[in-house]
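Encoded as structure tokens, the following chain is the form predicted on its own, with no partner shown.
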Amino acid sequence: MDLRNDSPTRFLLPAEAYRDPAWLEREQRALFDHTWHLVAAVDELTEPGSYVEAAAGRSPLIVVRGSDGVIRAFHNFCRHRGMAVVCAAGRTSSTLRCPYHGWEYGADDGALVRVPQRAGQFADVETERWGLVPASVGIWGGLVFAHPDDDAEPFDAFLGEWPQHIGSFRPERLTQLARVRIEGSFNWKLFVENHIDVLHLWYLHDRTLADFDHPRFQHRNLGGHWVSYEPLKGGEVAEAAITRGTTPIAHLAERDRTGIGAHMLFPNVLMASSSEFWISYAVSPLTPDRSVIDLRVRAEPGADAAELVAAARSFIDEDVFACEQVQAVLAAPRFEVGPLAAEHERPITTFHQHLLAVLEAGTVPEAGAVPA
């Protein structure tokens, strides 16, 4: 597959890719079951023993901070009969106890440490064989990522050089102030394509992002990942946009105080930044034509969370509307995708190339890898 930057800009997926359950099943098996997922914020796991439930594709997970301070992840099903070991966030002193039949697991290592009625009912059980199934964990920017495979590629390899291209933002210096779940009637890929589509900024967001200088939009693919930056228009417009917010991020360089960023970690972790917030909004499939967005807002402590959520929703809701409208016509007998903008929609072609490469190979390439 040709992944050169000078390859033609074109739409590579058929309409069935957004409607067919078989397509989604293939994506689940080849992609989501074997890639890194954003599952939590470090802010949610501040104390030893604190844990949250999460999902990495189709894998339910427990993410827990051990007594040694290390954050780990385990698959969230009891090794006895499959009951979810935890069903909400919480904190434990030492063990995670399945509520169904009382099997208990060590919070530090997932080892099976107690089986009720073991002598009479489970005399032959080798407890060392039946600990919680481990998953892999990576931490960046105050965000916790998990991979369903215990022997996953190193998280740093997955990120590649992406962290070097987000300007002066250091999300780990900020606090998670809000988390919002948004559901919509669209295929997950439509939302990713919308996020990396430069052309729609002039039109769909003609009011919500009117202060920004779209002709000066800069973007770059880093393997399957993507980064971008867009400056404010000059003069009084820039000054008004900077001063109208709640609490500006203190550590930013001038460039990032006067512009916004939009980024992506392949395949589905989307991010955006402004002088006041760093947001992540991972989009995950529920069905072929329905998805969920996990919006997290990071900002300075004490910033107005409601105002920041409203600012993020102002353009995200427009994106959801557009994706739902496109999804609604995908089954139309005469529907077809027309020509793409040569540069402003090139990231869509690159996203399709990497997705198809994964589906063909059955594995997710590292960030800098170029599949043959």
Given for the second form:
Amino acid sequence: MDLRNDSPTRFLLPAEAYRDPAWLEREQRALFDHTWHLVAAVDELTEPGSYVEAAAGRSPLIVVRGSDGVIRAFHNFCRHRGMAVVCAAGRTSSTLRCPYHGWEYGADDGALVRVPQRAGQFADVETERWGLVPASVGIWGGLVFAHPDDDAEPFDAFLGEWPQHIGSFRPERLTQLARVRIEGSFNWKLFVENHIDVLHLWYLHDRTLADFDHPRFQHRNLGGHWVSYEPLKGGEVAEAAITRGTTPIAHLAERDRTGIGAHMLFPNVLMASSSEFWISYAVSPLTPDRSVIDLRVRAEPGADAAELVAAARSFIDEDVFACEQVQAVLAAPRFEVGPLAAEHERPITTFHQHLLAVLEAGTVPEAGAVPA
Amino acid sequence: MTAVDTVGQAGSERATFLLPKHAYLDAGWYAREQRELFGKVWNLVAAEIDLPEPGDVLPVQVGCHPVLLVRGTDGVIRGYLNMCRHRGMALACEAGHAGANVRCPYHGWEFAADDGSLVRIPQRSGQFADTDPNAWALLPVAVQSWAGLVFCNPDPDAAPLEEFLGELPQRIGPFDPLRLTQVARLRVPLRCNWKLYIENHIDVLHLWYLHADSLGMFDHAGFAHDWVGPHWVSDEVLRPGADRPRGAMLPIAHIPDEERDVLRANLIFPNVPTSSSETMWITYQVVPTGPETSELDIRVLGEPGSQLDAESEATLLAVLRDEDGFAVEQIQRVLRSPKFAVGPLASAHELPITRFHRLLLERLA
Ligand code: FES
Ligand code: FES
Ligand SMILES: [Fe+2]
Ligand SMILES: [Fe+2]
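Cool, the form predicted on its own is there; where's the form predicted together with the partner chain?
Time for the whole complex; same chain goes first.
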């Protein structure tokens, strides 16, 4: 089941990739400006007219459920002078109004529907030209994704066959019970690399993930995306260390009731699953050495949210700690990465290959196209 | 000021946003402004009360130039480049009292507060036998005061401050700031380029919307504004029958009654908004601290004996920080979006932004 690849595992990125503002600028331009971002959950947009603000890389977005129930996204800047049209979550009955000079936009189509003092001050302005700039939206598993371009690569093509490899999980049948923002002093890629590093499970998580049978860890890349599964030790249905809630997910098959999963959608949407939760935690750069993790916890409606957040954080906090330590060392002039594990760190090499391909081409490759 | 007279007149010019996006983001543009604009204009650097005693010193940064303000034994405030003529050490790193001579902490050279002359070199006969002290006085920079405010222009060819201010002192209303006292100084960090805050200050249109509640009692339709050389003045009055939160500050005694319902907002070019009401006269300099950051340095002046009460402070910060500051911080964030570009401007109510941009571009050319 492991990715078959006979080339040696290697750490392909230079130290600059983790600390240089110019490198981050390249990533923003070539990658984040033109890829799918996890920006919301359908649970955050329950009513027609409800909206949230979000960000897709450098692009601030408004994600809004229209009066027709459809979720859409627009760039969150007023076409007049650029004020953010919405600054928090809310609900509108008709239009989105910019607080700066009162321009109003239709919540269903972004059209500019009102310019105060138009006759006196904006006589020549053709309102049709100044609607909100649309972005693209895709929905999977109760999660809302957005792409800054309105002519984006189709969302289904981006997902590829990844949704067929996550076992019996149907996250859309669960409810979002918690959302937590975690900031840390590390480059976003360190957190991704840590997530797809199989080797550290034995050591960094020796207590938090002790009940799982790491030698039987299975994983594979699907293009830049990644899926994995590992069973409980002995495969018994026992209370595992990280499933401390009280409400197992009802729809799971046996395999998923007795194991955990960790997944990734390239480049920065991380996910993990247990018998009681499905968590997503997108990691986004703030600066070269600072990132933010946007953790969302989905579970059965009656589950204990605080316990599930604590369970997720038991290992996420360990990961954050490790990434911060590595980031601190990256500044040292004599630091260099040593040899990688032949198989357990192969996903890092694959991640680097995909990232470098994007940065070199300036575009995102088709899902499944691993560069030679 | 002939340079300014070439700027288009209101009514004939099209309101356009002339500066490119990188003017608000780019370190290179920021450095050029520091050099060509702030290095060659009269900068507000202090208030006279910041150096109350003869012999007091205050280090300030003026564009790229470190400047030491010194109040001489004669009571006059002067400016010198804050670099010792020996090896360049800063003569003072914080406000303090030096007395008649300013002494460099590195190797003890001493300079006269009143004229910057080098008056003492320790171990002179043994170590600096050939050194002519007359050749190594502190380098002076132009410093002048107006209305209790201290300005500095690092340009050696600077025209006098009176010429730079021109008619402005007569156009700020019936206020004499010298008859007021500073009742508070507040500093507010802003995550935006300084120009965004200034553009907001001279944008008439936003009064109706962003300040719908906080300034809704004023008659914006009667808002009058004008350019005075590179500076800008404006006033508007309370709507008939309307009132506004007046706080507990003492009314300013020396202004006539008809001034009591007037709200004035002015700009001392390039970065010092001022405003006045019945109880206070304030300056709120937007100090650039980086391409994407600045600091609002607010000085509130009031009638002697007055105090900035909690209500007055809250009313002030609601407008300057929570509304204006909030809006321009949002715009700064949006500027990084690859898809953003400024749209059409209001033909009259945003025209001051166009003129402000022209004034900047002339100086950066
Ligand atoms: S910036 Fe939105 S109305 Fe002016
Ligand atoms: S640098 Fe000032 S005395 Fe040497
Ligand atoms: Fe981990
Ligand atoms: Fe304002």
